[in-house]
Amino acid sequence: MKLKHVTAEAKLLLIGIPVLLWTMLPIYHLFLFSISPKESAFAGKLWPDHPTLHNFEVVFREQHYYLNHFWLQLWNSLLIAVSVGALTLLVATGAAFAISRLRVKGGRLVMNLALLTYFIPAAFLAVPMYKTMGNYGLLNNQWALILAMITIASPYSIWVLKQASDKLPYELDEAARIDGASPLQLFRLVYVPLMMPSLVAIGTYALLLAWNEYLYAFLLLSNEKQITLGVALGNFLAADDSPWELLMTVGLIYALPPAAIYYAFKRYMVGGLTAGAVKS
C-alpha cells in the first residue's frame, strides 16, 4: 500500500512539475524584462548581466511620456474594479435572496434568461453596449465601464449565490419569522452571515473580472485621465520602437494586486464559486 502511495505521488510530481514550470515561465520572463536595461532586454539570457531597478524608478516617477498618468490610471483600475465588485455583490446578493429564500414568483425564470446571455460571447456585445452607453451619454465616463462589467458579471454571480443559498436549511427562515423577523432582518441577520464565504468569492470574482478587462475599457473610455492601466499598457505598442522593458515593468506591477487578492481569498474562491463552501 505504501509503495502504491509513493508511486501515485511520483506520477503527480511528474505531471505537476512540468506544468508549474510552463506556467511560471512567462512570469519569469516578465520579471526578467523588468530588471533588464533597455539595450540587453532581448539578449536571450536566463539572467541579465547587469540587473537594475531603474525601470521601476522610471515607472514610479512617471519619467516616460507613456507613463504621464501612471498613478492616476492605476487608481482608475482600482476604483472601477472595487466598484464593480461591490455593486455586483449588492445586485447578486439581493437577487439570489429574493429567488432562493423569498421565492419571488418568476425569479428562477428571470435568472435563467439572464444566464442565456452567456451563449453570446462578450466581445459580440461590445458594440451594442457602446451604442447603449452613447445613447445615455455615458461614453468616456467610468460609470459606463462599471455598469457594463456589472451586466457581464451579475448573471453568473446570481446563479452561484442562488445555488449556495439553496443549501441553507429553510427552517432557519421559518424560525426567524416566528420570532418576528422582517425580510430585511432575515437578510441581514441570518442570510448574509451564513453566506459570507460565497459572498467573498463572488466579490473577488467580479473585482478580478473588472481589473483584467480590456475590450470594454478600450471602447468605452478614451481620455487618458479616465482609462484604466490595462488600456494604457496597449498604448506602449503604438510606437515603432516600443519601450518593452517599461511595458513589462508596468505589466508586472499591474499583475501584483490581483495575485495578492486571489491568494488572500483563495479558499473562498475554490469553495464559494462551486457553492460548496456552505453546508446544509
Given for the second form:
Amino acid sequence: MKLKHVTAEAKLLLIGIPVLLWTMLPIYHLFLFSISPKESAFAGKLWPDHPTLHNFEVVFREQHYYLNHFWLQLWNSLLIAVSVGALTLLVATGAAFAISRLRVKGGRLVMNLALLTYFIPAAFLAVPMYKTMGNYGLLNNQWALILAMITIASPYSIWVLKQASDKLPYELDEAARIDGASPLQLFRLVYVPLMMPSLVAIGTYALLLAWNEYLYAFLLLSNEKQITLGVALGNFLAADDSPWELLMTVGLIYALPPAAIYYAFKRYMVGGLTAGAVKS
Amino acid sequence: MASVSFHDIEKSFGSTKVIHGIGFDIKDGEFMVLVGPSGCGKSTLLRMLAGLEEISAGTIAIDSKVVNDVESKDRDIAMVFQSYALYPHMTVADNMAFSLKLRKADAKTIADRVARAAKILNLDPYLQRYPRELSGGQRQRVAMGRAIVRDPKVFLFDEPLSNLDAKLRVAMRAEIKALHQRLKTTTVYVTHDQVEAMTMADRIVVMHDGRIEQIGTPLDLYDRPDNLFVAQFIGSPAMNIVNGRLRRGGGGAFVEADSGLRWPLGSMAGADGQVVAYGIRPEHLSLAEGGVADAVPAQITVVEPTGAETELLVQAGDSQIVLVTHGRPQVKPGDKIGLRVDPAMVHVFDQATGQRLAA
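Mind giving me the form predicted together with the partner chain, seeing as the form predicted alone was just shown?
What follows is the whole complex; the chain from before opens it.
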C-alpha cells in the first residue's frame, strides 16, 4: 500500500519537475538579463560573471530615454488596475446579488448574455471599443481603459459570483427579512461578509486582468504620461538598440506585484474561481 | 401575545393549486401544530403567515389586523427554520442581537434582552462563539434565542427538530414546550412527525393535500378521528383498519370482513350492509384467554418485545393486525390465538368517503 503510494508520487514528480523547469526557464532568463551588465547580457551563461544591480538603479532613477516616466507609468498601472478591480466588484456583486438573491425578473437573460460574451474574443472588440471610446471623447483618457477593462471582466465575474451566491442558503435571506433587514442591509450585513472569499478572488482576477492588459491599453492610451507600464515596455522594442537588460529589469519589476497578490490570496483564488466553474 | 386567523386561504404556484381554501383561528397564547405528510401545504401556510410567500386568495390576520400586504419585518413575528439559518459570520450574541440592531434598539436594551434569552436557553457560555463551533442542539437553541429576543407576537417554527438526532429531538421537544409554558407566546409549529404534534400541541391541525382534515386537541384527534386519514396518521403504531360490511341483527352489530371474519362493534351508527372500514388501535386489542365468545381468530406472525410493552403482529383473515400489550405474553410465531376487541374503542368509517360514522 505504502509502496504504491510512493510510486504514484514519483510518477507525478517525473511529470511535474520537467513542467516546472520548462515554466521557470523564461523567468530565469528574465532574471539573468536583469542582473547582467549590458555587454554580457547575451553571453549565454547560466550565471553572469559579474552580477550587478546596476540595471535596477537605472530603472529606479529613470536614467534612460524610455524610462523617463517609469514611476508615473507604474502608478498609472496601479491606479487603473485597482480601479478596475474595485469597480468590477461593484458591478458584478450588485448584479449577482440582484439575480441570485433578490431574484429580479430577467436575471436568466442577463446570465445568458454574460455567457454569450465568452464567445467573442476580446481582441475582436478592440477596434469597436476604440470607436466607442472615440465617440464618447474618452480616447487618451485613463477612464477609457478602466471602462473597457470593466466591460471585459464583468461577465465572467457576474457568472462566478452568481454561482457562488446560489450556494448560500436562501433561508439566511428569509431570516434576515423577518429580522427586519432591507435589501440593502441584507446585502451589506449578510451577503457581502459571506461572499468575501469569492469577492477577493474576483477582485484579484479583475485587478490582474487590467494590470496585464496590453492591447487595449496600447490602443486607448497614447500619451506617454497616461500609458501603463505594460505599454511602455512595448515601446522599448521600437528602439534600434533595444536595451534588453533594462526591458527585462522592468519586466521583472512589473511581474512582482501580481506574484505577490497571487501568493497573498492563493487560498481564495483556488476555491473562489472554481466555485462557479460548474453550472449547478 | 396575539391571536392569528386564517380565512379562506388559497395558494397556487403557477397553475398548481397547493392550498384549497383553509380557514381556522389560533387563540392568544395557544401552541398550534400544523401536521401532515410532506407536500400537504403546512410549510406553505406557515410561510404565508411569515410573509415569505404571497397569499393567492383569502386573508391572514394577526390580532384581527389583516397582514396580507404587510412586510415580514412589520408583522412582529419570529421564525425558527429547519436549517437554523444562523448567520455564519456572526457570534451567537450578534446573531441574537441582529434584529434588535436593525430596529435601532439602544445598546442597553440589546444587551439586556440577549442576556435574558441566553439565560433562558442556557447559552451563556457560548455567546462569543460562532455557529460553526456549536453542536446541532446548541444551534437550534440559538435560533430560538434569536426569536425570543424580539419578544414577538407570534413564534413560527418550521420543522425545527428535523435535523437533530432522535435523542436530542426528544430533549428539544421538551425544551420548546417548557419555553412556551414560560413565555406563553402564541406559537405556530409545523412538523411532519405526529409524535411531535401529539406531545407539544395545545391543538393540532391535520392537513392533507392542501386541505384541513381535522382540528382538535391531541387526545380529541386520537380518540375521535373524523376520518380515515386522521385515524391512520395519528397514533404509533398506526390504527388497524379492516375493510368489510356492517351487519346488524339479533344479538348486536358487527363488521363482516371481506375474509368472513366477524369484528364486534359497540357503536350503533351506520346502516346494515354499508361498506365500511373498521378501525381499532393496537392497544385496544388483547389476547383472549379461554373461550371468549366473540374473539377473532388469528395467528401470530412476529413477536416484538420492547421491555415495557410487547408488540404482536398477527394475521387475522387477510388482514395484518398489530396489537400492543403491557404484559409479556408467552406466545411464539405460528401460535393460534383469539383477539379480544374492546367494542367501545372501535372506530367505523364509511369506506367510500372515509368519514367517521357518527355514533
